[in-house]
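Here we start with a single chain on its own, the form predicted alone, put down as structure tokens.
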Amino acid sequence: MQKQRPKHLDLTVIRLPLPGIVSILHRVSGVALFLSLPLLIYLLAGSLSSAEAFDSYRAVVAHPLMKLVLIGLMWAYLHHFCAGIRFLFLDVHKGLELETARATAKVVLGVSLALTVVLGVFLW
């Protein structure tokens, strides 16, 4: 009996498993971190150059929208870090079994979100 395979990939119909979602989020978070480098360098330079620049830095960072952006970048960093550790273990052939891969994907999502919430509340 031959399986019915889709002739085209409709991404709205295909249900990706959790390890696949973690993998895609790892890539998305890496791109977000790379694209945010100019903003982060600007903020770092503003916090280090002079007292006046530091005051303007504090005004920019105090805005609620900027706080949300920075919390989003913090999640991107934490997720990228946790998923990177998971992928390092997968590269040395640890955790390749289906149940272990699913469990570690859940741990990556849980830990990165929990750390983001804790640090976000602390920094808000």
Contents of the next structure:
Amino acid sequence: MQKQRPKHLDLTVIRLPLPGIVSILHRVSGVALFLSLPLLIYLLAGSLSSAEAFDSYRAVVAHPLMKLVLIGLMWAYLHHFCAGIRFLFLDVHKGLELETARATAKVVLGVSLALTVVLGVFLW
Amino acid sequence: MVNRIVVGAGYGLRDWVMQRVTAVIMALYTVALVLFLLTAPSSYEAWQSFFKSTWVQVLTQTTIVALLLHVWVGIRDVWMDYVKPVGVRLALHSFTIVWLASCFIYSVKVVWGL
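The structure above corresponds to the form predicted alone; please give the structure of the form predicted together with the partner chain next.
Zooming out: every chain and molecule, the one shown earlier first.
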């Protein structure tokens, strides 16, 4: 096919549709979780440490800056989880219709953000 | 139309399947852990004794192995998509392997209370 097609690869010009935003955020959250893996294992270690070490661990995770990081990671996990389930359904050809795909993308974005807010308020 | 000659390579299908299977394992583990958190008494002691039982340790370690395989496929895809110079990509792949291997060893120490 030798047809001239309009190309809009200028990232400042193209407008990514909602499913595209969910997709790139899936990737961003995945990389964020990858880089935070040692921190996440440390969090488990702290929660399982002896009573004395546990107190100093509590002080670490109670720091406001740490709490912000943890809420960020909470969102990354929730988004990666919800978007991942959506992708699994797309893999088995469920929800491929444009309308459905747009709706589920909206749900993924909304549910993970809403749960982050709820859990963030609860844990602060 | 792609005319490729199939010579026996996997074309990434195995990795693709592994990423999905490990995703399901992690999702099931997440659901189980959330159910525990919602039903169990929220105390330091309950959490500690929960993670002292062997079956929890085994399932946690298995899920972490699944996680590391999942991350390897995902992060490798990211490097392959965005990093074209072979040397830089090789360095990033190596970094990823070392990073994940370290995480595995750390996770063994933590999960089994060593």
